[in-house]
Partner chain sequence: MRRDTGWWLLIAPAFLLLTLVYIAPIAQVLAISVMEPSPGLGNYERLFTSESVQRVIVTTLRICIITTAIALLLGYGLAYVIALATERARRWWLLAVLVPLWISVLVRAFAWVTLLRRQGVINEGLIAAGVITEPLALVWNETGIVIGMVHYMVPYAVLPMLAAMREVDPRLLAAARGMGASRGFAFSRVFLPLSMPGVIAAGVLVFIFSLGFYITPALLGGGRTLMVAEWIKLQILDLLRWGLGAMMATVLVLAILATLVVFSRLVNLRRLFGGGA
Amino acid sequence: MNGGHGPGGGHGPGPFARGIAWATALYLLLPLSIVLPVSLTDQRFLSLPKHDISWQYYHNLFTSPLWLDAMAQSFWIACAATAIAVICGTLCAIGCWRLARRSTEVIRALMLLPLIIPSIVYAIGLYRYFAWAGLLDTFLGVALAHGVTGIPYVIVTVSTALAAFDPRLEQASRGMGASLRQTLAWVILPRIMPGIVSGGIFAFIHSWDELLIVLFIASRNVYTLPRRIWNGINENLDPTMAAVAVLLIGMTLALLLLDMALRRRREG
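Let me have that sequence as a structure, single chain, the form predicted on its own.
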């Protein structure tokens, strides 16, 4: 007699497990729920609204040259970093998949190091290298740093998509006379495109929200949104920072929802 309730006869999570899950979710979400009301404050410092809801700090965000410039820099750096991560990560994942040797597992593990090594250690190494290469405080330097640290997200998602790819499709394509380049462009890439897009979304989010590396390798010329918020915290507690935080959270949630929609479409 099988008393399971889940797939395959397994028992579903009990009340204790569900309680822990909900408590964890609330713990993660509660700080975010404070940001929105603070961004609508009518005070001159970070606090909840006292008399009325005010949109003045959103107006300040979208009219201030400093915040608009930081927003533009964050967007274009994230776009460049995403392009670097998608191209390099996709090629690496496909190469490891085609070779399918033990050495490729070592290569894949090395490409995942930016996720394993503490960010501050990586940032210190980048600082020394970029100082020698003349890339400190440059758009290219920050884009390269974010692109390299975004590669692991693309490798993970593309490798997952390749694991579900039927190799007989490639064999059929090559058997019909298609070259390796044609097979890659017409057979492999279209099949794994959801994984590529998903990895690109995560790489964009990573660059959009990243702060620590920027603090090490950028100075006066490169001011991303997270760095502008950091400087604002150190200089004054302008509630505009809360409005920027809402913008960052909203952008991240929108991209995550897009990724979920793509996953459902692929699975459907």
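Heads up, when I say rigid core I mean the largest set of C-alphas that superpose within 1.5 Å between the two forms. These numbers come from a predicted model, not from an experiment. Residue numbers count along the first chain shown, from 1. Compared with the form predicted in complex with its partner chain:
- If you fit the rigid core between the two forms, you'll see the Cα of Ile20 move by 2 angstroms or more.
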Given for the second form:
Amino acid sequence: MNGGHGPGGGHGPGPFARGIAWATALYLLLPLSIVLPVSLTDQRFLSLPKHDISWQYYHNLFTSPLWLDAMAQSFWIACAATAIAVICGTLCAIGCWRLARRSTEVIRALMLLPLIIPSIVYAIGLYRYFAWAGLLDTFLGVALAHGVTGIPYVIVTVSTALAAFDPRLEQASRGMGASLRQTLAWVILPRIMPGIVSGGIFAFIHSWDELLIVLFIASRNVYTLPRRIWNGINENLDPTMAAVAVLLIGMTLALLLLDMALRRRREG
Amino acid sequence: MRRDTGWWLLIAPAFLLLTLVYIAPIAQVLAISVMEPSPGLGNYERLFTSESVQRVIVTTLRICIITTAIALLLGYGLAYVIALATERARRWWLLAVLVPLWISVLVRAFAWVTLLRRQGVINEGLIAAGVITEPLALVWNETGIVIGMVHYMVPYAVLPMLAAMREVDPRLLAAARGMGASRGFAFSRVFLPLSMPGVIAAGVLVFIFSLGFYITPALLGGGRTLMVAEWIKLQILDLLRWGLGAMMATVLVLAILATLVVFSRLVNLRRLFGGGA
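Can you return the structure of this protein in the form predicted in complex with its partner chain rather than the form predicted on its own?
Up next: the whole complex, starting with the chain shown before.
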């Protein structure tokens, strides 16, 4: 039972289950890998390379002010949104964890609403609301919207980290006369840092990829990368999009591997 | 208690932000649905009288049910193999689930368009191989929507099912096999019933995510097959029918909350959405 075999011992999954699993894994991964050869095409339209591979579309991507500007905007918005989500989410998770009563359970559940309610509902509401508040098509408006919808990711990861934290450490710290601020900074935050970083990574990816809210609340000034891609797919299907896709997949892979390394350190 | 004031203050920023920037705009949607164009339940009446409203609801439910069924089937096979895999193999299998989960939904839809369109990689390949002479209509219809949506939903189906399966004591399977049960019998009488809570949780999650899904159906549906989210966008941005759009948005939220309430008896919702404790 131990060593070579999994928990099933000699009774692993049958050929039918293995077949489904392999087919599903290929279905999940293969379509994504197609963008790599397509991004290297020598043709003028979306297709596999015919005669030779060509880097022209990467060249296009990194010399086009439109794409570069969209990436820069998305990056700064994601940074601001991540800061909002991480600060609010972490503090809230700690407060709920320490108070641990019915009312804080309700607050925690409310914080998860953005995961449950479809973005379209929030987007149309925000469109009206921001028009009234004068925040349409502003950096601040988009960062606030992405920040508040990023809070749940931080709440989930930080709460998980706190579940493994011994509350007596906090009591001991307060008992020896440390203020709340000192307890937070020296006792609690260092122990849950991996959870905070994980939450930050997910909040960042969330903002960086978010399209629907931006479609509603941004027009000329704020032109993020997902909006640029959206218009590209709807209008011309230029192979430069494949190069963008490869870049984005690479970024996501890097962030995921970073998160996995952090988790292993936390568990190890 | 005075001692607790500081801890409550930690909750305050998130709570204020959520109330002002999230809950208030959504509450406004609910208000618009009964206030515009005239106060009353006129917009909701359309649920029973308007054929186009009913058609979009039926289309959405049909696509969501098909998507959920396929995603559960594929996800179950995958989760089952992951649950029984060795520690090392499990890590690789998990990566195959998590990588697509975190890759931009736009990038995924783009990849599917590249593959499935008339001059796409699959059609060109099949024609070059002589299998077909006319390109197949794989995208910009309901087929395309389902292919793309299942692709998006499978990881969400796998994770809750995997969590449930890992709680099944593997010795039960070994005992069943040891007492002479065939692999199929041990699976259907022992493993499947024990993993059922995970299947229900996954089904609820995939179904509610599918209901309000916008990007993939909009890109792969090509504007001909409308699902609820795209229909709402059309009403509000293109036709400026705020009341009707807000009504459908409210119905969407209520449908999701109702699904959660009905299944909250069967499924531990706190675990589904990553409850900490």
